[in-house]
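We begin with a single chain expressed as structure tokens, specifically the form predicted on its own.
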Amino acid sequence: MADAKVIPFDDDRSRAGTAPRPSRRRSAGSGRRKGESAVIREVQPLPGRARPQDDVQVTRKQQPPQEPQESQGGPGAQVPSSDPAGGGAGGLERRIAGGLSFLRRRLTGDYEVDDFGFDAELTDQVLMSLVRPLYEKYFRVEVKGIENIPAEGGALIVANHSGTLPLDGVMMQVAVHDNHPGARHLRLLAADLVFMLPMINELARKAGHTLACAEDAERLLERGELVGVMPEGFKGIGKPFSDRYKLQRFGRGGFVSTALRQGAPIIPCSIVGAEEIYPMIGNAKTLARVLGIPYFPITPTFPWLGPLGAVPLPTKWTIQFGEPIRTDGYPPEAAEDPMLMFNLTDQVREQIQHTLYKLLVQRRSVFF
């Protein structure tokens, strides 16, 4: 039989300008052709046997081929579930495979950990998706000028500090892990108390944060990080609620000399809604003398509510990230100038501070 061309089930009746063919009565001999319309014809006996008992028999119209599916492993597959949202009980298995499997690289001792003590996979899965809830349903981040943070190569984030405690720093983590194209890690400097505290210090390391020192940061920047320092330090985050976003002294340009000696571009950014998180009323220096800490905040819930009053406002946070600064065009020996440190120091204070009060003018409230 002649090779005949294969025409869908349903094409023949919506080609333009042509009718559907009618049915044709065809011999017992003769083939017919694919997609052709079912027809009833008589089957004739074959010789010395009998006649079959229906003297009719229905040829059924044949059906497209249909094209092999994808294994459900498969790239883009999907796999069938009866939830619309695809949490079936697919997406549960892996779920639960991939914990299994966490569980076991945590265990054997089968995962990365480098020489700064920082441990990725437990950041991604674990760290991360413990404060996101935070960070997305508490605070509701916005972030914006992600697009100023480059995608490959060191850099330095400036930022301002504030809140009581230490939870812009955070905050920032998230914003630019989870809304930068490439899910980058940004590797936060740290005070000494950080790395004195029992637990927070073994966890500061795993989520990527490293001593305040102008070695780890040069030592990061060269690797082609991110790293994001917070020049007011402990004036910053310790400051009373009445000088809310009034940016204390950015010290003595370390991160700039820092920045110029990798030829790293420098990114201000500013973050509004955590002054208002622990409004500090007061210090209690005695006590914190005693304590050995910074400062012992008094805010309008602590410590007068006890562990409730340590539960945070939940304000409405903007988290925005300015144009890069530059610092590759500078020779070497710029890194001794003071002069030049000096005003490219003045000049990202006040880069993030005209933020700080352009950001402010455009909130609507504290809480929304």
Contents of the next structure:
Amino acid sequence: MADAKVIPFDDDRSRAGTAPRPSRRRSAGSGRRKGESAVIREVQPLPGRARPQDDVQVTRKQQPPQEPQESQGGPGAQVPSSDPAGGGAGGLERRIAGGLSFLRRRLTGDYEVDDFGFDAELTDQVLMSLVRPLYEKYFRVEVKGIENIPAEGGALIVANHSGTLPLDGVMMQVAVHDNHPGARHLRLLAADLVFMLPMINELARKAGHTLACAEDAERLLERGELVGVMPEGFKGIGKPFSDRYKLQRFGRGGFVSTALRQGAPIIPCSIVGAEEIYPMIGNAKTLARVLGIPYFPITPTFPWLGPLGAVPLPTKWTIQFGEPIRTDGYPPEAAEDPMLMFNLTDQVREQIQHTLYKLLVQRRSVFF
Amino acid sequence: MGKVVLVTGVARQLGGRFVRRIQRDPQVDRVIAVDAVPPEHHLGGADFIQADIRQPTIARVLAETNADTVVHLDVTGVALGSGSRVTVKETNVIGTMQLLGACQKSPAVKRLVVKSSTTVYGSAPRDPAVFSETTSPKSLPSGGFAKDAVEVEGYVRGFARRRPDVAVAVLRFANILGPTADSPLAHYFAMPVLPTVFGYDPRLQFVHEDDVIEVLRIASNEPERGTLNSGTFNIAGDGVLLLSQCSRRLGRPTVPLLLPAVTWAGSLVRTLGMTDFSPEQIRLLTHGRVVATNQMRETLGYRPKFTTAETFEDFARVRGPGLLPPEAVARAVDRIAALPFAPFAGGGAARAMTTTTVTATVTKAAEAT
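Next, report the structure of the form predicted together with the partner chain; the form predicted on its own has already been given.
Full assembly next; the chain just shown is listed first.
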């Protein structure tokens, strides 16, 4: 939070003209938030020193007490794989009963999916549980600024994209779901390649992802969903290792006009750690063209060690959600104004880039 | 003076039901039922005229009967009885052209309702998840009924431009299911084992026959206050079912096949003339299709009585259970639940652990299908 204030972009903001900056005025938030922004302001001249205070914010210290609560809060519905040694015999039995009723519902087709094919039950109980070990134990994801995500209503989370395989999107989804008090589901917008591949498209739809197009994004925001987008696309995820943490072009900024049309706040999100999971030192372009994929990564391990090379490096991740940029103060025709579009896109991009730099300065090592 | 309604395609179940239904409307004076073959079902008090809409005679029928409302239901995917695909296509496209030409010449016609289908959107991985009436498809249907529907809609748009005084309603129906439906998808679900495309779980949307009849009736009458019944409307039940859900609710096991194998088998079956397992059908069962129905609710002012799930339930009820009826599966799970867990409440954590992991594994295995 408030990181954009560390490196001022006054020049940018004045250009945005009518852009309301309500987040600065909005002191109606919790006292804790006030306290934090005070801390940040104090730290302003030296961003490098901000880390100790920042870390206290959300992160793992708060996470453990929250986790058991969650798994017991659902009345026995949690799948056993999350924490088998959890309760006593009664808890266990309840859990087994829950697992069986879940199994029964699944086998008889007695569950619901939404128009996009999102299967909330499956995502909560199976898919999330499968990914969670990777999230907690392998990448040890640290989440900051979760309070920037609204408790309800539509919002557009815009994040950087990296790591050769889109693990960052999946981790972001788990991060939002596990840390947000409302356990909100992030609906990611994915490339059309995802929906062409067998198995992948099925899983993506069931996990709540949909195609990155204005129609779907608007429909989701209209329904008050939390939508995640990575505007760099393949340029970001398939960039060489030497370009790590350099944000690529943000497409045509279509996400800004979508957010403007729905009046949904834009929440910039910076992900550190994903760049190093598969250091891409080369790109076999011919092979990629033959296979019909945008790039074919060559990492120090990948084609050489076979499937073993597909194991990501155990980097330490940080996901920081920035201060929301509100879009509801603009007139309806603002979505057609290309200048405003570019300004807002730049504002989001700069905010993500500078948070990235800040997090990188704070990072002790890639792996710890 | 009441209305005179001319209905085409009455030899089919849907047309027959619609003809019988609108006769009960007080504002309808006379119903003229047209088809190339005499229907097997009764048409109530409607006047049946045997005429092929591909022939210019349809103009004479229209002029003689002085019909003011034309309901064109003869736009269908499958042939009636032993018709070939060529006949179906001719009836769809040439028949529509003849009928529209006749309507254009007849000054009495005030209202035209055309049955279309959501297949006009195609289905491709690059399409948005939900189609609205204004969405243009990324890849136009290359053949089959979908292409017919696109062409029919094109002619209807041309007609609407030339005769702005006629209220034209194009109704794009999702897959029609119900106790008596005879759509290709109904044939598909009647198979004992459902072949599916490996790695894809399409989203499907259904509309119940009763809702179809009701929407057609609304569109062929004067609009209610505050609604408008001319234009293009998507008609579908609320909600979405995945193909895997459908097969489980029907109790029919699925056989996932690789996409090339499905395409090949589909063309083989088609050549043998067994069923119309068309490429567009395969595309539907690969990528699925969901349409937005806001226009139907807000402009047409109709709320479907059946959701997608209820439509499917009604369909499944009539079809009878398959090889793995959901009730039997549920009972089996219940038996497992009743068996081993009562004794170990006191101790035996290790056994409990193994059962738990087994349950988890089974659950995940079930998900893989």
